[in-house]
Each structure stands twice: as C-alpha cells, then as structure tokens.
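As a starting point, one isolated chain is supplied in structure tokens, in the form predicted on its own.
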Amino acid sequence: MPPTVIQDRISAKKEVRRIKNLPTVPGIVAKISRIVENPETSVAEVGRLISQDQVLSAKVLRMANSAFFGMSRKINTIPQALIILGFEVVKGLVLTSSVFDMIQKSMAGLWEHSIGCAAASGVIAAHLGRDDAEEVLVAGLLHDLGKVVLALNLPEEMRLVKEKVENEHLYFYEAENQVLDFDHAEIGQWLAEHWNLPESLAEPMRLHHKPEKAVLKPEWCAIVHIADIITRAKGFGNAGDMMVPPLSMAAWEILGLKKTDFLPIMEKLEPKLNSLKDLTALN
C-alpha cells in the first residue's frame, strides 16, 4: 500500500485548514448572513443586496424555479424568492450556486449527484409533511462538499482514494478512511466551521453516513442519508463510486417510514430527476 500522505486526524485537520484554496463564503453571503440576523431587516433590503450581482441573481432564480421546489407559479424576482422560500433557503442557494462553480469545472458527476440528493431530500421531507422541506433540501445539496475540497486541494490523496475504490471495490468513504484516516464527511464539518454555517446544516454534512449519531437534527440527517442512497441507486450523477451503501435502519426508524412509503416517494421523485438535468449546465 502506498504511504499515507497525512498521518493522523489532528495533523489532517490542520492540513485542511491550511489549504489556501479552501472555499470561502462569498462576500455577499457574509453580508446577507449579518443583515438577516437583524429582526428589523426587510425582504426588500435583502433582495436589493442579492440583486446587486446580476449573474448570481440569475443563478438563484434558475435554481428556485427548478424542479427542486415545484412551485405552482414562476418566481421572477429575488424578493419573490425570499417571500416564498424564506431567507435561509435563499441564502443557501446563494452559497451553493457560488461553491458549485468549482464542481462544474472539475466534478460534474458530483454536481449531478448533489442536486439529485437535494431533490430527493425535499421529496422525502414533503412526503413526511414537514414544514422545513426547503431547508432540508439545502442540507442535501451541501452534503458532499467535503469531496470538492479533497479533489481540488489534496489531489495525490484523491488519486490514492480513487485507486482503492476501483481496485479494491470499496465505498468512497471507506477508501478515504484507509488513505487519510478521515473522510469527506469530516472535511464537510471543518468546512462548515470555516464558513460559520449553522449546526443544522453542518450536522447532515458530518453524519449523512451515520444518521444514528445525530443529536441536533436527527431527522435531517436521516432524510439526507436516505436521499443519498436513493440517488445512488437511481444512478443519478456520480458520488465517487458506483456502489450503493447499506441503508441505516436507524434512519428509517427515526423518520417512522414504512415499506409502503417508498413507492409514493419514488413516484414524486422520478419526474423531478428527469427535469433537473438542465441544472448541470448552471454556469
């Protein structure tokens, strides 16, 4: 086995934190985060801030009008999006539309997998009658961002991980742990800390493979876990390996799902996945 480049979790975390190209929250997102915390902030104020960047505004509106949300009417303006989707969801779309620019250039398959997982997360949450389906969708969109950091900034380690996946038929996270002694879920957690993301989003990034360990948002982690597996099983995009991980029965139990729930979930998801292909040309 080739020598491991990074020897332990502590040095690995330091190494990741030292990465000069670690994605930073775009300035506009930082500004939005600050003003949204003020209870006196109006929709018009946030809308004006986002609208200052025409390219970003166009991307957010395109995502908001995509099959993700299935709105009955078209969202034409950023203030409309804020009213219908909420501050936090639009902030998440601003963040991901910026970060996924990097994925588009290097990991198109991961982008497809991520939007598929987001759609599946939203469908499962809506099927369960949750009123936070849009927020859960954003968690699904962000869940694999640790892989982007690994691919862009630790290319030698990424090469070794891919070799193990292909030659030893391992799951991607198994190969990561063998090469690095940590995986993309942990990188996602460090990235969330770097961005000062709320724990409600950080926990699904960290525990989407281990939803039974979730404390703050076990339902969100369980939904993203199941959505990830469904998206892999459908072959929508490429998460780094071609295998479907085992389903955590704890996730099923956390959500109170039954076998009879699976068919209606898939019936709602299929047309969404068919409609989402155009988002792979987001740039």
Contents of the next structure:
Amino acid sequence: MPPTVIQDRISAKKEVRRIKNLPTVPGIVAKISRIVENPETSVAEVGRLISQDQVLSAKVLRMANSAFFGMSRKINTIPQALIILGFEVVKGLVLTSSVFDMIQKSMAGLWEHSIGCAAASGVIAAHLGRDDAEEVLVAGLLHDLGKVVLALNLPEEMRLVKEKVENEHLYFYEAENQVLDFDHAEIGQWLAEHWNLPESLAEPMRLHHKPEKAVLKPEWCAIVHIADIITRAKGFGNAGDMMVPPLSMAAWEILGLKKTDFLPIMEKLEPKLNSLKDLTALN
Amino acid sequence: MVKRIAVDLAKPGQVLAEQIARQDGVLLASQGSEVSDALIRMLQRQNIDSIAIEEDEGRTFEEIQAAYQADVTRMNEAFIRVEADPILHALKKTLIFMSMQERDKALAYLELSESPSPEAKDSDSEEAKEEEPFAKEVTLNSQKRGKGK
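Given the form predicted on its own above, produce the structure of the same protein in the form predicted in complex with its partner chain.
What follows is the whole complex; the chain from before opens it.
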C-alpha cells in the first residue's frame, strides 16, 4: 500500500478523534442527562424541561403518536409520553428529534432507513413477546448515527466511500473500512461516548454488524441486526448501499427465530412502514 | 396509498390506514386492522362518517404486475451477496410471495422450508414458477392480505 494512503488513513482517524467538535450533544439532551442524575428529579420536571422547546416537543409527540408505537390513545403532552412510553424511550425520541435535521442533511435516505429499522426492531421485539420493545425501537432508530458524522465531518472520505460502493458493489461498511480503516459502527461508538449515551444504545450502534460480540444486551444487538436486514430487504430508505448484509447465525439463534416468523413479522411491519412515510418530514 | 372514504362505502376486507378514535379519544379500531361488516355497523352507530383505507384496489392488474416485477428485480439485486444463506433466501421468498399477495403460499413455503425433512428440497424446485409473472388467479385475488374470517 502506498504510504500516502496509510498517511491518509491515520490522519482520517485523527480527524475523527478530533471531532470532539463532533456534533455536540444536543443541548436539551445534555440538560436532561444532568437533571436526571439528581435522584430527586420528578417526571414532571423532566416533562417541563422538554416541553419548553415547543418545536422539539411537537416532533417528539409526532413520533410518539406514529405507527411506531401503535398507541390506542393519542399522547398529547410530554408528561403523558413519559408515563406511557417511559423515560428512556422519550429521551431517545428527544435525541432523535434533535439530530433529525442532521440525519436528513447528511445522507439522502438515511432517515427513512433509520425509521424503517426502528419500526422493524419494535415489531421483532413485540413478536418475541418482549416488554422492552419500545426501547429496542430507539436502539434501531439510532444505530447508524455514525454515518451522519462521517457525512458531515469527513465529506471527502464519504465521497470516496460512496464511489467504492458504486463501482465495486461493496457494502457501505466494507467501503468505509477500505477508505478509513474503521467504519460507522466505530464512529457511532465514539459519538455515543462523547454524548454519554447509555451503553445499551451504544452497543447496537457499535455491533449491529457483529451482534455476536455483544455483552450487555445481546438480544438488542441481534434484533437491530435483523431489523437492518429486513429494512434493506424491503428497500425502505437508503443506508448507503442497497444490499442485504449477511445474517449473523448467532443473532438468529439467540432470538430463537424460525423462518416461519418472517411472515407475521413482515405482515405487522408493512402497514407500519406505509404510514411511517409521514415521518419522513418531521417539521 | 391512503384514501379517505365514507363509512357507508367501506367494504369488508379493506385495511384501515389510520386508527379510528371517538372524539373523547376512545379507540374504536386500530390502524392496519381489517374492515368487517360488524365494524362498519359499529362506526355508523358511533356517527363516524369517514375512514382512511389502504388503497390497493385502485391499482389495475398491469400496475400490480409492474410493481411486482420491479420488486423482484430490486430484490434480486438486494440479495445478490447473500443468496447462499437459506434463512435470507426464505426472507426473500416471503417478500416475493407477499408482493404477489399470496400469503398462503408464503406460509406453505416457510413451513416446508422449516421442516427438516428432505421434502423441503421440493419447494425450491417451484422457484421458476413463482418468479414468473402472475398466474391468472392472482388477478382476482389481488386484494387480499390474510383473510380475517
């Protein structure tokens, strides 16, 4: 390998490390994290804090009332959302809403891929009878956040990655590894650390292509891994390449899935995907 | 495609594109559920006058067929590097059957491929047939996702 390429890789890596001007944590998310460190904080206080930002609250409520959760009653306020969906889920939606513009701008189709993968994660989790389906959904929503950083902070590398995907029929992560020596999963991990996201969300960001390595929440990683496959199989959105990635047998087995599960999962997912098209513009 | 229609024009078998709730928020039917005679009567009693349905019936046979062909072409490309994986192959077949609106065939295929018996091989020999353009019966059948009854 010519030294310049290696040099480039090293500098790229440095660059990402340096991206401590990584996109900053959305202010509201930082604030929420701060106030909940205080055990005295009440749901009402968190609710008030989020509600102060009306634009953000409206986005959060739109997601809370979308086909994602299939609520039987309309959720009208942030405090209601906190009670019904739980704190972690609302926090995830706040985070997603505040980076929504960033995701939209970074890569055409990535937002759609993210909501598709989120919906699929929720459907798979519910199909498995899990009571944390909403939280897994949030993990699905955020799994590709590393790509946003790549697009926004390393535009030149991004261009090379896209070129490789196009010309060599590579998966996006393969092209990333060739160009950068790391991929969006790793960037996602850095971002998660930088933003102080819980490990339960960081792990699927880091390991959705290698779910067999998961330690904390192997099932979540496995679900997001399979949700990613399903979303791509449906051709919903565009995550950088349009191909279905290889299935991790470990993920398949840990969930105890059978091929016959595909039909009920897809039947539940399809109407959700159709109505989630509304969420493609959150404003 | 979502279409809003008067409740009086609703037909059993249509699929709700939005949930239906009363003014006070009480849910009457959830999104994705199938319209039945009983549901239509109930909505009329509740003075709900319109509902949103998934509009499939607006498509002509040619449109459905073209969409199916496009789906198959797209999926062949999407699955190109994982064709050898039997589980992902089953996913692809499921999606192809669903695109043909052939739920029962999808189910039969999956059950067969799940069973460890050597019969499972046979199901693959049908492949050529399945991936051909529609058989005629499919036209008439084009409305249906899983029958509710």
